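Let's start with one chain on its own, the form predicted on its own, as structure tokens.
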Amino acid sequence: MNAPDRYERFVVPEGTKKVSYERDTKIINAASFTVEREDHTIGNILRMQLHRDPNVLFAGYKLPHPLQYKIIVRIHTASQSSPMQAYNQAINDLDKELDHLKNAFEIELAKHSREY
């Protein structure tokens, strides 16, 4: 077969940064974000996240090649806001409201399983 090895997909190899990050040159406060080992689940999550900011004027995201396994956001912000800023921002947005539906499915878990 030739296929790349599933751990390929998922695994960021020695020396590759998982994040890294690219200043436009045309465009004042664009720039691109290169995240390694991801896929169309974390880009779309992020891109949403990146709408819902009002300092965000265009996010989105492409997978430059069905083998290669990362994926670019691009970032274009208002004057008030940076590129790195509302990345920064829409992580830790995630993050928080991941922790809550974390949160929230264990205590319903926790009810039902005291049920049965």
Given for the second form:
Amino acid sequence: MNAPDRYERFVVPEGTKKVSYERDTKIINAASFTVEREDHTIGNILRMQLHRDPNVLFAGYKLPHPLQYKIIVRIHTASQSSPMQAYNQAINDLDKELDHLKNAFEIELAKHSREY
Amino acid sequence: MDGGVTYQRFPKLKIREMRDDVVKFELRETDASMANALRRVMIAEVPTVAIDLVEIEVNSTVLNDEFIAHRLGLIPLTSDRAMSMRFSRDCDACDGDGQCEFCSVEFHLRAKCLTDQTLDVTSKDLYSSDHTVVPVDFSDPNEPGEQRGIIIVKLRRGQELRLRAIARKGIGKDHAKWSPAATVTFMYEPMIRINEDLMENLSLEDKRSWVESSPTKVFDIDPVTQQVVVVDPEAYTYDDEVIKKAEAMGKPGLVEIEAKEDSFIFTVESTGAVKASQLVLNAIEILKQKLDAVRLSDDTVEADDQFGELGAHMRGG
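The form predicted together with the partner chain is what I want next, because the block you gave corresponds to the form predicted on its own; please supply it.
The complete assembly is shown below, putting the previous chain first.
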């Protein structure tokens, strides 16, 4: 009856930003990124990739509520870096990892197709 | 900003087995978050085409209209074109009413039973306006004569079904009918180490009962040397039965089993909408697009730069 529309889960409403950024008012080099219409898929890979960065002191994400279709990624870095820099770095590294994976899969695919 | 530092990984990938509908591969040197993201994307975010709107002209069958509409939606349609199609909600050409070639495919079905024999209405009776989007063909190449469409409804003499259906692009997150995956699973590769010294001290009988304690056939006894050997580590289901058995026999540490945290064995089964191998490639592509979408926009960065200067003054003061 009053269930939200199914598309609400993945369509960013007009006038809303996909990613918004909010600095922590009390701690330097700490910030929260609110990512609209994303879930554990993005949240968890970002978090794990951020953990690989030695400048990142804390990285975590939460899905505040199953019917609020957003995640909050919180990053705290050392002074050499900044949350924004770490966030961009994590996305770039994951992007490159996926490029590599795509290549690797295509090479394997070509090998296997030849065997037939 | 980027001083050339990178924490990128270079995962290794090996395809073990490949058929049109199933692919098995090993993924190594990455972590569970990447494996799980791929799995989640394959199930819920790789687009396919499925019937989404049905206009029934005549329905005198035993099934009601919405029942038939639901069944039509669940029929897998060949969706190799889905990645390049538009979602009808952001299709400019037709305002999302699903009448244009960029975002929709029209189907027609006409069936009437005129004999005393029951007539099966199957997915083969659906006529598509686009030859690239048709119901998936499940016929066995070894038995070419046999028709194996998906049964939609059965008709008796005099009953008729006539309808028009529109198929649209969608994702599994919206409705499971759009999911291209039948099952996608991954398991950690197990590392099984038998303590040979302890094992040597067991009698053949004990060895046998220990080997038998595993519900799946992971271990066996070499008929020549009578030593316990691991025959299929991947049959292990992490059930701990052999470990409990070893303890019960008073031999704790007889075997050590751990999950290798960076090695995954994937099994991808497709519904037939796209080939299993293509499904994996599409999932990688979609995940890349998703990551691109969550990049910070320039205005966010700018707004923060100004704030950052202000903050620096405040901190520096």
